[in-house]
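Only one chain is included here, represented as structure tokens and corresponding to the form predicted alone.
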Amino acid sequence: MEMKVVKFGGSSLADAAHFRQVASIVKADPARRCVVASAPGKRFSGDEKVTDMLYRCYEMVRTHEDISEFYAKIAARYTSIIEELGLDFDISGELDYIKNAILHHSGRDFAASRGEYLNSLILAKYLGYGFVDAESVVFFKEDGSYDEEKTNFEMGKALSSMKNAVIPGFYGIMPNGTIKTFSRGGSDVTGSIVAKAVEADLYENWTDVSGCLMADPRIVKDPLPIKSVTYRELRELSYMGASVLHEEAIFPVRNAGIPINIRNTNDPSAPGTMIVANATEYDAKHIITGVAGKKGFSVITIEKDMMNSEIGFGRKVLEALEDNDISFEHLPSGIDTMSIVIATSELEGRCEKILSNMNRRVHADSIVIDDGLALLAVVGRGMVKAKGTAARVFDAISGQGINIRMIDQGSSELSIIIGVEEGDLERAMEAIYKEFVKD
């Protein structure tokens, strides 16, 4: 029998109406047997996510503030969902236990994780599914890293005996028995972990958008959805700020060869975006899969005559970064010049120290740092087969009077990375999108 793991984000489980929509989606396909739930998100503009409210409770206890009134608002979110769904389900004992645990300094991760825990209890009750607490099947090692081997075994064992189950996202357990949360996109990561453990045929990630878009809708008006994207393409776009799925949520299913389908809870008939391991076909009409951009980069430019013939020059430069625990983003170079693109935040307060370290190692003719760089990624598996793609990209940018400060293209030709002034990023993205997606 086909097996699908489905994950629903906070906006999909914000209130009782969304619970009903989620239940109709799950019950519409018998293959949707494992459900991963997030904490309630915002119900309307100006509302607060439950996870953020729980974080605030934790901070209030640390500063010796009374949380009773504020915690009552969190409890009301859950009791209103239960009442509006007409469930005969009393979670007052759970709510009291969680409040007391927070008051007795149970930890920041414990407080934050209770949003998913409570929502999953309610969803399991509403669906008539079994409940599997993430702390019994998701494990971390002593150093805080995720324990993939133990999790895969224990979760696979626990779920193999259940026809249907709801599992809270976002958290697991440390060897000492304390709760630990994943960093970003935690519920997405849990969904991916569950899909791998049960050897799912498909991982459906339900959110409030109809899949990945070819560009940021805040910059490009009504960008087209991406029908199909490979893991490698998505990683390139995610790195540059496309935020439908955090890249950490991709690796478990990518390694297992399980496709991901990004779907819209509010528009379940929309096919969404399929994320697959490999694909040879592409949209010949558009060539590119998407364009994404991000600000906040700096460039260290090193000049030295005969640099290309000096053995170990590049290694010495990068060792200066390694000494300061800094990773670089890109490394475009010429015969007598070498440029290193780094996130500006990594350099704060350390510029002089780093430049001095580099110069001591390589005795450069010149080393300068320029801030205010933005990077654009034009991504598409079809670019390698389409002649003149790079020329079209550069013509589109120059047509807007924008100066290109950096160009970096890998040998795979999966993406072209372009550096422009931060103030030019939005116009550059619009120009590239319009060049490849005609009205």
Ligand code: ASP
Given for the second form:
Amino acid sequence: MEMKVVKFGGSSLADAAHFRQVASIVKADPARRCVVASAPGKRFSGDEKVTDMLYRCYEMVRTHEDISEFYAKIAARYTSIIEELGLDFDISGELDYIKNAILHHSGRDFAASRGEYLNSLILAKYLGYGFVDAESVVFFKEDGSYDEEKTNFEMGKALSSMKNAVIPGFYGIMPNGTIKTFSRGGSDVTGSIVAKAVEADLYENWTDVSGCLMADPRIVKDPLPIKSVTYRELRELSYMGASVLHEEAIFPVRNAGIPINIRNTNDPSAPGTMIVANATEYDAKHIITGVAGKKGFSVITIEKDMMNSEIGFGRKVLEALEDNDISFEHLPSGIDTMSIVIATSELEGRCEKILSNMNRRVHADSIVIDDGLALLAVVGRGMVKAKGTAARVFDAISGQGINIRMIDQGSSELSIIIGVEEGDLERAMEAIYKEFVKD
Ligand code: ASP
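Next block, the form predicted together with aspartic acid, ref. the form predicted alone:
In what comes next, the whole complex appears, and the chain from above leads the way.
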């Protein structure tokens, strides 16, 4: 029997009206048997997410402030959902217990996790589904890393005996019995973990947008949605700032070969975006799948005559970064020059130290750091076969009178990375989008 794991984000479960919408989506397909829920998100602009409110409660206790009034607001988010849905469900005992636990220093992660816990209890009741607490099926190891083996086993066992279930996203349990959360937005990760454990046919991730877009809608007007994208393309796009999914949510399902479908709760008939391992069966209409960009990079440029024949030169340069615990993003190099692109935030307050360390190791003719670089990634599996794509990208950019400061094309030909001045990023993105998406 077909099995789909469906995860609903905070904006999809923000109030009673959204709960109704979620229920109609779940009930529309009998394969949607495992539901992963987030905490209630914002209902309107300016509203607060329940997770943020819970973090605040925790801080208030730490600074000895009275939480009563503020906690009552959190409680009201849940009681109003229950009332408006007309559910016969008394959640006051849970709410009192949680308030007490927060007051008695139960931990920051515990406090934050209760947003998902309470929402999932209500959703399970509303759907008539079983409830499986994440603390009994999602495990972390002593060092805080996710325990995949134990989780797969225990979750697979617990869910295989159930017809259907709601599982709270975002958290699991440490070996010592304390609650630990994933990083923010981590319900996406839980959804992926559940999909893998139950060997789902599909992981549907329901959010408030109709999938991934070919460009950032704040920069390019009405960009087209992406019908299908491979896991690798998505990695490239999201690394460069296009985010629809928690970064770590890709790995569990990718390893298991389970596709992800990003869908819009507010527009359920839209097909959304399919994220798949291999997109050959999905026709790519455009040569590029998407374009994304990010500001805030610096370039260290090292020049030295005959650098290319000096054995170990690159290693010594990179060791200077390693000494300072710095990771780099790109490494375009010429015959006598080597450039290292690094997030400017990584270098803050440490430039002098790094440069002198590097110089000591390689005795360069010159080493300089330039800030204010933006990176642009033009991503597309279709670029591998299409001739002249790079030329079209560069023409589009230079046609706007924009100077290209760096080019890096991986040998996979899946993406072309271009460095421009930060102030030119938006125009460069628009130009590339227009060049490849004419309709
Ligand atoms: N509620 C958590 C957050 O706001 C996790 C999630 O929504 O995925 O980060």
